[in-house]
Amino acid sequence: MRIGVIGAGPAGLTAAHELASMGHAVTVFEAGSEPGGLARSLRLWGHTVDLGPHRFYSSDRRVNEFWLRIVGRDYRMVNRRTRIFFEGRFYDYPLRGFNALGNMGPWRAARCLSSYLRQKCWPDGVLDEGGDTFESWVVRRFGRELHEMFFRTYSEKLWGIPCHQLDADFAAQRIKKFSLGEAAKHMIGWRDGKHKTLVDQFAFPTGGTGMVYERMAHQIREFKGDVFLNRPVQRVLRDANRVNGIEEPDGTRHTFDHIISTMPLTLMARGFEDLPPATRAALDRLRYRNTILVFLLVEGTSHFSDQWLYIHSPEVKVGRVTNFRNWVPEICGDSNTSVLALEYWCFDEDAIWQAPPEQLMRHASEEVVRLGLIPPSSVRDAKVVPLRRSYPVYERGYREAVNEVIDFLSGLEGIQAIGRYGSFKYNNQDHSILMGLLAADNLGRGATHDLWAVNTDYETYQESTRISESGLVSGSAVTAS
């Protein structure tokens, strides 16, 4: 079978790797100059850096076994340390009793508890007309006071819309069953298990996250497949209800028996001719959020101990700061320097997206000093990396729009849409790898996995596993999602 794969990110490369290993003729088209997509790594100033913080964690046996086959022993376990910066103070994440109380003070802590209890006893009608929102979901579980402290500002920086316009699906995916009650158990040490978003340790490749996908691309070529870089796809081709190829920007066409697409769902679907009006209208309601990464080379190696910080302070625009010095020693240079990555989120029409690199570098340098994370005059160099369409926006009503597009695509043969971009889901690496594995199953083994369900209602009853320093560790039978 001749299979064309659009995009060399985690999902696309995983599917291509598995299908090529089965003997299928696989061709991967990647618009960028390196494999990995959003999970690729860069070499800057003698350091290896990722495009922001990329941790790998999964409880799915198949995903973990696949990752270990690619990485081998070239990884280290990282003890996660991430904190929230708010009003000039650092809050441990997850919350810890003495740290949280010391930062809040007794009066604010009392207000948070009172707000939570009031919401539990006398709900204030936070379920919005027309359905649940991120704001109403969080307020019900944490109270209004904690929503304002630890959720609103950061979420509005990330998404660019008020929390009452953000769909509750984002909270359901990222916070899940976590609540103030569960946080309190963590704070006083009464909870034995670990919430999935609060894992204390994760595996990280010694060559950066991009090492995983560079190896995948190399192995695909060893399996006689092709991975073409700097080769964007203009559109997907179809004949009636059968997808049969792709077209490059210069008009060159390639015929395939099946297409696996990880290009943005909106771009892929809009490329089809004769789209139904309802599908076109649905696509107009979907949008992605851009990221601007400003990398700073700074003097010194011990500025703060976190792998990354969530910046909830409203007085600065930066939303997250990654310190690559605190990941694994193999990615750091020999010099007495560190590389920080500051993340800014925006839409195409925002002024910051149009700003020249020199202005962004100066602004980022000023903000990181203003936050007190580095001393003044310690920035030696800077580099700006813009990432377009990095986050699908879960705006209220997005689900109905996505379902309309799914209905259209479900009427076509010969195509599967996967990955963060392709499925319009806020995937982690493990979700995208799982999508790639399942897409390969569907084509190579005749399976009928519903790829649209991955990362929402996908469940398997299996033996839970995790990656440890010594390899894969098994646990008891649990439900993994």
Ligand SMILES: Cc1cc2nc3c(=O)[nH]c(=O)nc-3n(C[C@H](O)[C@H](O)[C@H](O)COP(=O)(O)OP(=O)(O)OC[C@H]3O[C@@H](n4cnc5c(N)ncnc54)[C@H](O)[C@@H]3O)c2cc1C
Contents of the next structure:
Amino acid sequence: MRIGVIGAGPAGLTAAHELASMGHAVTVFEAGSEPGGLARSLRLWGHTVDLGPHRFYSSDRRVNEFWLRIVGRDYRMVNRRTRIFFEGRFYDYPLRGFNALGNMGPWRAARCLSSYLRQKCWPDGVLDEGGDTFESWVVRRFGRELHEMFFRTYSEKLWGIPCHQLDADFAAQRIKKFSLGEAAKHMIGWRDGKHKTLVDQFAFPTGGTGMVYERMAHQIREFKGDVFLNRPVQRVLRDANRVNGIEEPDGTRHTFDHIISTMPLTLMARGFEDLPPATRAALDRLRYRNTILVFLLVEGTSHFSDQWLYIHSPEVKVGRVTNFRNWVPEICGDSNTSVLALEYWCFDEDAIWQAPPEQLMRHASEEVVRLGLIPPSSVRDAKVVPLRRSYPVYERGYREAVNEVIDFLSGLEGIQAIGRYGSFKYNNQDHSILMGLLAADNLGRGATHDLWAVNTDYETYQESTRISESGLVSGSAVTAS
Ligand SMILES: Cc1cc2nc3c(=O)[nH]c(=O)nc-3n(C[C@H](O)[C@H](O)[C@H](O)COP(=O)(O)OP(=O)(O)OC[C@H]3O[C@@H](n4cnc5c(N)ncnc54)[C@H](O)[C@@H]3O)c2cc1C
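So that was the form predicted alone. Now I'd like the form predicted in complex with this ligand, please.
Below: every chain and molecule of the assembly, starting with the one above.
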């Protein structure tokens, strides 16, 4: 079978890798100049850096086995350290007893407890027939006070809309497994005595996250597949309800028996001629959020010990700061410097998206000093990397719009849409890898996995696993994003 794959990110490469290893003729078209998509790595000032923090985490046996097959022994376990910066204080995340209480003070802690208990005894109802919003979902589970402290400001920076306009799906996908019980255990320092939980440790490739995807691309070529870089796909072609190829911007066409698309769902679907008006209207309702990454080369190697910090404080625009010194030593250069990445989120029409790089660099340098993370005048160099459409926005009503698009695509044969912007799902690497594995399974082995259910309600029914220093082990999973 001839298979065309659009996009060489984790989803596309995984599908291509599996299908090429089964002997299918696979061709990957990637718009960018390197494989890896949002999970690629960059070489900057002698350091290897990712596009923001990229913690690999999964409890799915298939995903973990696949990842280990690619990475081999070239990874290290990292002891996670992450904190939240809010109202001038650093809160350990996951929360820990004395640190949280010390920061909040007894009065605030009592208010958190009472607003939590109020929701347990007299929960707020679902707000209207549109169902829960992010805000109502979080308030009902954790209380209004904790919503204000630990959810609202960060979510509003990330999504650019108030929490009551954000769909509860975001909460359900990202914080469903976060329980106050687990947090309470952490707060009092309780451990089950067996091993560190996944909250404490994660696996990280010694060559940076991008190493995984460079290896996948290399292996696809070894299996006689093609991975073409700098080759954007303009549109997907179809004859009646059968997808049969792709077209490049210069009009060159390629025929395939099946297409796996990881390009933005909106662009892919809009490329079809004769789109039903309801589908077109649905596509107009789907928005993506952009990320601007400002990398700073700073003097010194021990500014703060976190892999990344969540910056909830509304008085600065930055949302997250990654310190690549604190991941694995292999990615750090041997000079007396560190690389930080500051993340800013915005829409296409926001002024910051149009701002010149020099202005962004100046702004980021000022904010990181203002937060007290580095001393003044320690920034030596900076680089701006804009990432368009890095987050599918789960605005209220988005699900109905996506369902409309799914209805349209379900009427077509010969195409599977997977991946983060490819299926409009707020995926991490593991979800995109799983989608790639399942898409290959559908095509190569005649399976009938529902790919739209991954990262929503897909249950693996498999024994839970985790990656440890010595490889894959069985283990219970605890998540915290
Ligand atoms: C700031 C940030 C932090 C993150 N942190 C984590 C983390 O800690 N842990 C984690 O697991 N994940 C994290 N992620 C998410 C992770 O990067 C994504 O889940 C993953 O990269 C998605 O893979 P994908 O293949 O679905 O999509 P992508 O990585 O977006 O790949 C899609 C590919 O398609 C290509 N493409 C697009 N249009 C076309 C076209 N027309 N023709 C050809 N090619 C095209 C793109 O260039 C891209 O290479 C983070 C993401 C961001 C932005």
